[in-house]
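One chain comes next, on its own, written out as structure tokens in the form predicted alone.
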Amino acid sequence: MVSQTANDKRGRILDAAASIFAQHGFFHARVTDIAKEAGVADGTIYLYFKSKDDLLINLFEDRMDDIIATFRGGLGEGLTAGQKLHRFIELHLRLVEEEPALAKVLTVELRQSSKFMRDYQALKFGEYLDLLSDILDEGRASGQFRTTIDPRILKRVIFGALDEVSLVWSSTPQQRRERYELADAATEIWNLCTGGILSTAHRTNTDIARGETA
């Protein structure tokens, strides 16, 4: 996912940072390497970003804007809340598969920045989770999801499952990755959601036969 501002220097620097952070890791990445990748002088980096941590945070915000826009487009009209949740799960893991370098930065390297983990409020991440909250609220209102679920908690449970799968997939060398497709992982996560949040009226006959109640 290339920066929306790829034609200017700031955009080129962000694109270069995504590549270098993914290749070398946040700790080992050098500003000099990022500048070389972006085709700018070292000092140009500091015209736009205060530090390497600041560059990572800005990269996160820039990419999250693109990701949120993609998700909003993919969760269009005509879908039930359950279909939207399924689509959300698929979109998240599809992004990981199609953009492995970006996925590694967002799931692995962000955790290496003490400034990000300690000081950054991550408003864009909150906006991303709000997409999940909206789906869960819609499902409760329509009767498709159990009214007893708490979207504040459940949105983080669902994201936690997606994040863990993404983290393992992104941080493990390709030749040593577990033999499963991310599309299969999306189905497994959705199946867990189906068993836990759909109301009795919207569950399959098999689920009802197991004695599960809303």
The other form holds:
Protein chains: 4
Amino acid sequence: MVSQTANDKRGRILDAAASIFAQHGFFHARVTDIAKEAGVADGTIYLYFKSKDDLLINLFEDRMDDIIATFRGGLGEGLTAGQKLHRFIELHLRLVEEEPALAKVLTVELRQSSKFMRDYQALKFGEYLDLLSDILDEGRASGQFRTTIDPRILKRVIFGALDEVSLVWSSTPQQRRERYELADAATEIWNLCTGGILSTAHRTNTDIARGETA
Amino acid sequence: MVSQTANDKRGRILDAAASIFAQHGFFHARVTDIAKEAGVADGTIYLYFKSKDDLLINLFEDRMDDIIATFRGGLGEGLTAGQKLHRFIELHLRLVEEEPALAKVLTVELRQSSKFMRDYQALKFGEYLDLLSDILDEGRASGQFRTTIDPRILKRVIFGALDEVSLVWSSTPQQRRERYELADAATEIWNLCTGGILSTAHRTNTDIARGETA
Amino acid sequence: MVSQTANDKRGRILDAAASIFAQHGFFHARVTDIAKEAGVADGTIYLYFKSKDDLLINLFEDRMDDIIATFRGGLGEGLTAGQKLHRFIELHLRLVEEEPALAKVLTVELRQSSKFMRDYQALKFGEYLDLLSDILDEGRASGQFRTTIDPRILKRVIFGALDEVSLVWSSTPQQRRERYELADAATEIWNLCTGGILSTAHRTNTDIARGETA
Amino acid sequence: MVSQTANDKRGRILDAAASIFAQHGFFHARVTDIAKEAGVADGTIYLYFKSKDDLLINLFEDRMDDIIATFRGGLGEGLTAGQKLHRFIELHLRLVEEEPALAKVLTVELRQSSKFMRDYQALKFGEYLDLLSDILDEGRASGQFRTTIDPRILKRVIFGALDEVSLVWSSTPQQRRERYELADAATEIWNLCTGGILSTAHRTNTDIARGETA
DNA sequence: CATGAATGAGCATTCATTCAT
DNA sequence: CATGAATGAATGCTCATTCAT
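Take the protein just shown as the form predicted alone and give its structure as the form predicted together with the DNA.
What follows is the whole complex; the chain from before opens it.
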């Protein structure tokens, strides 16, 4: 309910933090501005969060919980691994499109909290990445994906592709953003995954065309 | 020349900056520590650079000039687009391996300078990305790559994959880094580019296997 | 009555304040910690006391009332002035020993409240000191003490001696406190009062051995 | 030289700190006010001192060094222990009279720095007290003071007497201070030391008149 | 060119006090 | 009377930048 959000100080502070962090970056964001945006006193923030760093961590964890739940719902049973991968790409980019501020925080600002990079990279974020590697594992098991992929690495590769595309989009001033851009990126990534970039004529029969330059 | 580098204050400051930025992050890095590491006075830094931000920009531009020159040399004539792409991946990851501090700065810290993200993304960094899109254009023109790729987007996708893999590697404590990891990442990315992830059995004859989930 | 004390919020707050002030010092003591220790809400404290300063003042006055009453009882009729002085010293140091937290507050923390030093020094504290000057007056009147003493000053001198000795004792960590120490101090102060420090051989016949250094 | 003092930032900051601490108390003193009084920027203080606490510690140590040197000079050879004690009392009270602000800091504010009470009580302050116990030891050795005194305790007793008398004087508003007051205190303390408070008629022949009240 | 002492704006955080419930 | 969540003024300290030498 709307009214619930309106009275939920913790939630309002997190929303404000997302907005202010996205606008000014984590380091340039002033706690007092977050408070103002949230409509609370400066000190109130410290009733809910231990520090500015802690605020960022909590923002991340809260949002990631939502995101992961949404993704889990969207990647339900009855889909092939390929379909799930397609859906994952779509969901990731749709999220970026719908919540650019949040996307910017997750993409850019999070890297600046030393505490985060040290302690949290493996937790919520790992959980998110595991959604991806689970799909890859599943596809490999079902025979849809080639057996030579390494999901531990490939999840990073695909995430990196999504992340960079998202970063560029969310860092682009709104006026210059074009709606189709992210959709195009989705197509591009999906095509890369399914067929690579070689033209049919140049595909070798071997599964993996290695050593071309060796 | 060696002596030039040794006495070149500007160069020593940039080296020091790379080291300190990598260790503490851009915002937590103190100008006075950079000065100490470079063996110059605090004020001297401001004879060569306008500000701390400017120092980061210049570090980026200087290093990128070297990197771009190195890449241009390594991507000489006589190679197919595919071979060049393979080489590009190799060069990028080798650079990360050889200069992890620099890599960390370019991957992580650079994103924190608002000035950088606003004004410079398009310049040196664009030049670097253009090395990649040039290869893609060339492959498309020569028929080696399928015509449906969009080099403007695909360069971001491939760069994102490389960048994420690099970030993880350079953020991993040295003890836990294993030498093969980056080589494996190179293989994974290269395989993705050449053949995608589908097993041979699941490849359709159409160039692009779209709409699977639609 | 026990039940009164047990339920008396005011009393519990004062007890808690004494404890917290003694542990952390007046300025570092947090009102919220006093509330916690007293088992009341933060706001409740302000139903009984106007401010943190006021809490200190009231703590002082309350305790001093008890102390003064106890002293008056202990210094009953039938004692010579000398005996009363001896008893006073004993009572003061015994109080310190039995309530070190209170002693610390009275000795150290009280000096920090500007309001206290300005407005209250003359009241309850003066009453306490007057117990001492009354003894001195009495001794002078009865001929037991020499007529040349100035009770207005000497009360400060004796109090200062007691206070310093108490301060050292109550500031010493419990492990290193030795029980006899305060008893020894009592002896030392008492001996000083009765006979000074000169050996018998060096005592002159004149009442006051002044001008020795002049 | 005056000019030396004028340019000695460290010295000016210490002087300002003494003044501001004396006026407002350690906790209510603002660093920015000390800076203003010293004619330096806020940050400059932190070039010379680690923290506000450290400033107080350094103020204490610096002044105590001077004071101890002065006392050592004033207690030169050729004086009996009794004369030295007389001189010590005189010097202590003269110091208080000449530098009331400093005296107030040393007497009152110092007790508020937890760091001080914990770590420094034994050092410079112990050195000062040792001046006193040395005199007492000497007097006992020479036979001038009775052998039953315990210099470890008596030094505290005498210091406490001096300190209390000083505290009262320096806390009294200037208008109400009367010049002779400290001189009278000196007499009072000196008389107490030399002869105690008993009138000649009441002195027993035994060295120590104990057990009077037992 | 080089220095580094000095600057002072800037900000996260604390905590005594209030007041709606 | 009692609560304790909320307040917001207050301040010690940092550090990029300057400038007299």
